[in-house]
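As structure tokens, one chain now follows by itself in the form predicted on its own.
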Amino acid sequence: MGTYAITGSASGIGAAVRRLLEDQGHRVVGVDLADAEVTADLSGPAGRAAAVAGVLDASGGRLDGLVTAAGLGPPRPAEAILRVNHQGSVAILEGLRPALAAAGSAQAVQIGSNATTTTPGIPDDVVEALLDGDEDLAVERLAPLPAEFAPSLAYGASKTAVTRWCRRAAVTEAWVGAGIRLNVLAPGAVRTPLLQAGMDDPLYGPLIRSFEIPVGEPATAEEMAAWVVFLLSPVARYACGSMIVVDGGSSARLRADDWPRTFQL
């Protein structure tokens, strides 16, 4: 049996992944604001460093897998969304990479979102600032945008940056060269506290309810957890830098012909 770390382990998809892994006999080191082995706030450098140190101590410096599921969404403040969703994921992955490499063969999964393909107007300059590691500049560039839509744009930008970071990093010597497979699961609407907070908001609630899901209903956290655990398993070893969209057909309904795009030299 293996040892796995999960950020955002106390609720939503992270908690569901934890339950499934533990049911399979694995050991889990959870990271969250409360009710976890490691208590840390991933919105800033100090909290991220504390999370890394806590997981390394609890795991003995060896991890078979890592899931960065901690995340915020509308209607939470845009700045917090940017900081937690992107750098709160990337800093943990980079800090725990040696522990994953120590396993010889490990899997890591970032939780992305179909917001990367369905949110109109995601600001490219914010995404690029995040990818450059300058979260303060990303917050600065987001500030002039309409306040009522800033949380949604911050969410889309943060998840776009997470996905691009994964695809860039996954194929490098530091990751796949060290035996680590890094991938992104991009869900659509999932019945979690994050989704419920959005649905309860007077601005975002009607927008969320009107968003079409061809299969009918939002997914459950348990359904998404099964996808994550699949990506953590040996049978997924050939997935590397993949973005797997599981959104009930929403992206396909909106943009069926936009992907895949032909590659022209």
The other form holds:
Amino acid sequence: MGTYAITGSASGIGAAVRRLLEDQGHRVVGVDLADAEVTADLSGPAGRAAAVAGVLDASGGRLDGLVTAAGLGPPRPAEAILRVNHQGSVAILEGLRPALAAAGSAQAVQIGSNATTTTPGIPDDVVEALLDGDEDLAVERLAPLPAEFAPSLAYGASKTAVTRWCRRAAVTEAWVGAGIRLNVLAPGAVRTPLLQAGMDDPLYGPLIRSFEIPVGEPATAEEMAAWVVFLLSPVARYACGSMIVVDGGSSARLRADDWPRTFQL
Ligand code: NAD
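With the form predicted on its own already on screen, would you show the form predicted in complex with nicotinamide-adenine-dinucleotide (NAD)?
Full assembly next; the chain just shown is listed first.
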């Protein structure tokens, strides 16, 4: 049986992944603000370093898989969303890469979002700063955005950057060359405390409710966790640098013809 690390293991999708893996007999090292084997705040460098050290210690430096599910969404403050969702995922992946490589064959899944394909006006300069590894500049670049929509634009930017980071890194020697498959699962609306906080907000609640979900009700955390566990399994070894959108049809309804996009040589 394997050893898996999960950030955001105390709630929602991360907690559901934990339950599924434990039911299969695997060992899980959870990372979260509380109620986890490793308690750490992933919003800044010190907490991220502590999380990496804690997981290395608890796992003996060898991991079969890693899921970065810790995240914040609107209406939480834009800066916190940006820091936790992007660098709070990337720094953990980079810090734990040697432990994944030590397993010989490993799978890593980042939780992205269909916000990347359905949020209009995501600021490219914020995405670029995140991809350049300069999260302070990215935070600075949030300042001119309209205050009420900054959390949602920061959310879209953080998830776009996470997804592009995955696609760039996945195919390199450091990742696929070391036997580590890296992919992004991009859910649409999932019934978790994060979604509920958005629905309870006077500004974001009506926006979330007006969003079309062709299959009907939002997903459950368990449904989403099953996709994550599939991506963690050996049979998913051919997925590499993929963004798998599981969103009840929302982005297909909104932008059916926008991709795949043709290109000419
Ligand atoms: P959730 O709120 O139930 O769980 C998120 C977990 O992350 C919590 O346990 C929380 O304590 C932890 N976390 C937050 N900030 C942290 C920090 N600074 N340090 C350490 N841990 C921290 O939410 P969820 O819906 O299960 O979200 C999981 C992931 O799925 C997130 O990345 C989210 O963006 C993504 N997602 C969720 C939805 C949705 O509709 N619920 C849709 C698309 C993507």
